[in-house]
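Below, in structure tokens: the form predicted on its own, a single chain.
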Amino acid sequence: MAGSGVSRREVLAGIAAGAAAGMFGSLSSAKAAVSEMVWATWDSNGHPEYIAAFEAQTGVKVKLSYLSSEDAQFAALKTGTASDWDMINPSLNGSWRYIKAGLLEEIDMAKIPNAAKMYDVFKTTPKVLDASGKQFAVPYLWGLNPIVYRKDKFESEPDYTTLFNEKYKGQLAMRDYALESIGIAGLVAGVPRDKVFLMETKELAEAKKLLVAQKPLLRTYWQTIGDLTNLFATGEVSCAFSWRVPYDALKDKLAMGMAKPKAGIMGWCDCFAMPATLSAEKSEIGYKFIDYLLGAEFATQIAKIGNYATTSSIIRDELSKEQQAAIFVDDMDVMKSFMWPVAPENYSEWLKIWNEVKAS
């Protein structure tokens, strides 16, 4: 496909006039009473373009709620702070936290039909359901979180250590995120990364050390991906943990660079989710929305702006071995060396320490 001359985006813009036929009859039956939906997601999951075609096809608004963290988007539907929330977006290593608490509706599988492309490793999961066996989340979307950074700024390929490093103090960045800055301290420190999210207060209290230690030397914890991008476009950090939008939206203009630490990469999983307050007239869109999330148009936008794959593989075959391996599906083994943060059973523990660092 890459020697035919045809571009990638005409490639992925012919897939994706093919599935929005397809798609079009199934999703036009969704007009109904309900004219708006609220989506919390992150704000490189959440583009209008993704979603356009959804609200042209059933006439239903997706509203956008982007979130600041997992740890907020949680507090907030725990206390309910967020009632007007439809669809959330709990990680896949997460999601027992919001099963746990009973604050999502069951999932019918069988009302989502593009679930039957999605890969295996996603659709047998047993992290989305609770303790007999009902389902309550759909991961739709999965990816890796690397070290971002200025070639032109760095000798050579940054690690995690280099995030502690006095020598860069002012230049770097982390995510206000307990589960991966504590993690990655706790990779610092020594800590295998098989264990890194089994870690009890002895290990969290080595890598609270390394974490107070490390703070005065960050220009800021990131909260949002395009703050930490604005950051980068005008000088203002040069190394960060973070996600890949930034290099994305930067490389054509500064020298960026994206590292995979041998000591870990961290990968993720979002998932799509109802509250279990949500409306049965709502619930009926929320179906229609996570099958769309599972199907071609979705993929097909987001591989090719946000280069992000679903988990789904329907337009994987579709794609040359250059967009397969743009979006890292070109060899699904890359998964095995992944690590899947996963919230541990001491979390509350993780976020006391969290606090700490950031208070220090």
The other form holds:
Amino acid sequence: MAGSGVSRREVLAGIAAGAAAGMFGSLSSAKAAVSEMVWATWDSNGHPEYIAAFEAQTGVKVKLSYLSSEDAQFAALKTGTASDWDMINPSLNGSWRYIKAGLLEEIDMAKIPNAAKMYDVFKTTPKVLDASGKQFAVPYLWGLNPIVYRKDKFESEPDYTTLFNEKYKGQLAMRDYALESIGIAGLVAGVPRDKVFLMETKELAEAKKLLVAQKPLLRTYWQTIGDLTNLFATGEVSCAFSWRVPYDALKDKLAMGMAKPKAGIMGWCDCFAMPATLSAEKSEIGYKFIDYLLGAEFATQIAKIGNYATTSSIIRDELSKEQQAAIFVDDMDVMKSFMWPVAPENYSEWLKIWNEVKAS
Amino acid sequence: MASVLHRAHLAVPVAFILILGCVLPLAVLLVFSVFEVDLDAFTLVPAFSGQSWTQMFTNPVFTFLIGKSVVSGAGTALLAALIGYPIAVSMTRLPVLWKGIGSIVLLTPLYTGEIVRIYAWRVVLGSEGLVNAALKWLGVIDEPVKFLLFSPFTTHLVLLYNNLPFMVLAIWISAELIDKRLIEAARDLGARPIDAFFKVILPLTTPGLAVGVFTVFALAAGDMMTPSLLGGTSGATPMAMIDNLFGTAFDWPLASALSLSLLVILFAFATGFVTILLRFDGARAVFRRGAP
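The form predicted in complex with its partner chain is what I want next, because the block you gave corresponds to the form predicted on its own; please supply it.
Next comes the full complex, and the chain you just saw is listed first.
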């Protein structure tokens, strides 16, 4: 506190404001007590301009801590190496692990007015509840992970088998991530999309065989989405299982395409959650922040710049048909053809297979 | 008070830090390696289990990765020694000013961050990069040479580039310390330049060579970023696997067993290389002269 340059008067004002917040339930008056929060999230979800309005409204600086993987986020929380994180970003399908491990603070939905505008599928999802029905996370952002490709180098729209096709040797890339890469190999091996994340040893062995055969065809495994965007921009890769980021970043410079394979589209949904160890005053700011994430300003910014949709319908009707299509909210039936990657119970077996493929 | 203190006492604070910062974490790793993991509760369960060590010795992936790391480190050290030696010896012949300039030039690449260097290499070696563009312009190739980037070649080229300064500096300092009169005496007694090199210069620089080999081997064998971001699909390393096991898989016992195995094997190889080099007569002569 002393190091942050806050004067004695401001501290006293903050204490008084905190007391008032306690008495009257006012959230805004806790402002002076917390000057900054650390939000662990994906680099694509947390551009500084997305949260500038929140910082201006509350005076709270949101420090961004970018994640490398969902698993790394879970491990960091579990092992206590992320004690400075105040707000975190579990996936909808991964939330159960955090809830089961007791890592999250219970969320009171009554404190989030904008939650009323959430699409039903996200508002009523049981994936963010514990066994007794208490809520621990709030879905706030969703989308799909397509195959991104160079239209000038492919005659027809690629599907998952393209990523295993000898003809395209040296132009392909896969993500260095067990869950999605093995899942895709499962689909190519003929496992139906609702069974892919339940694959057992025998099916996993089939998927492994495909991935080992695929390895010499790949230019590389991509590590971060920035890394993959660089690979597309420099002409190293022309087709990859991807996020939409390289498409958006390069579509004005190169003939970029985005394919949604019929075998199943990997959907993703990010949640907001707070660590169980969070102080009361920081969790009050956390509630204001999740309300902001479900509000119009964040939705507008992230639709405009990042081409992502929030889980709230708050700005949907104000968008043109093209703008709706760009963020996949023109036809909400798309949700039904999604696959939601979920870490299965035998996930350690998946990880071992992935390591064996990479070391093969 | 001052008389109670011996010169050897100066090493006490460093020894204390070493024990605290190195031996203790290793002891913790050893303890973790026999624990078990409860994946339902995501907790480490104290136990005395040989499970992770059994996996270490039975799963060929671990042996392959550690072996790959040893070969990679040894290959880089050998190449760095072959290339670095002539550079280091020629630096001893330079005027003092140029020696200063030479050492600055040698170290300049190390001032840039590793990630910056990695992306710069992608620009140089990529399909549409500088080397391919030049070869195309010269009419040597029609299609870009793909193995320049994302191959074991790239990994070892960059490991060599990154670690060469450590080899050159170590040999250079050793070569500077040679009493020039010994070389003159050898020549006066009829030794050809090549004989003077093999009988005087090379033996007397083996301590520097040994330090260079030890350093470059350790740095190259333990690198994770270069193979991962420039080695393409061949970029798997034991370091990345340890990172994966500690982070993603929450398998701390196996990660600990792998870390300890890697450490022991790399240390054994590095010590082996250095011991062999220091058994040469030249190295013994250097150390004898340095003794009180």
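It should be emphasised that the depicted structure is a prediction, and the values quoted were computed from it without experimental measurement. Take the two forms, superpose them, and find the largest set of C-alpha atoms that agree within 1.5 Å; that set is the rigid core. Positions refer to the first chain, counted from 1.
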query	finding
Core-superposed C-alpha of Gln73 shifting 2 Å or more between the two forms	no
Threshold 2 Å Cα movement between the two forms for Pro126, core superposed	no
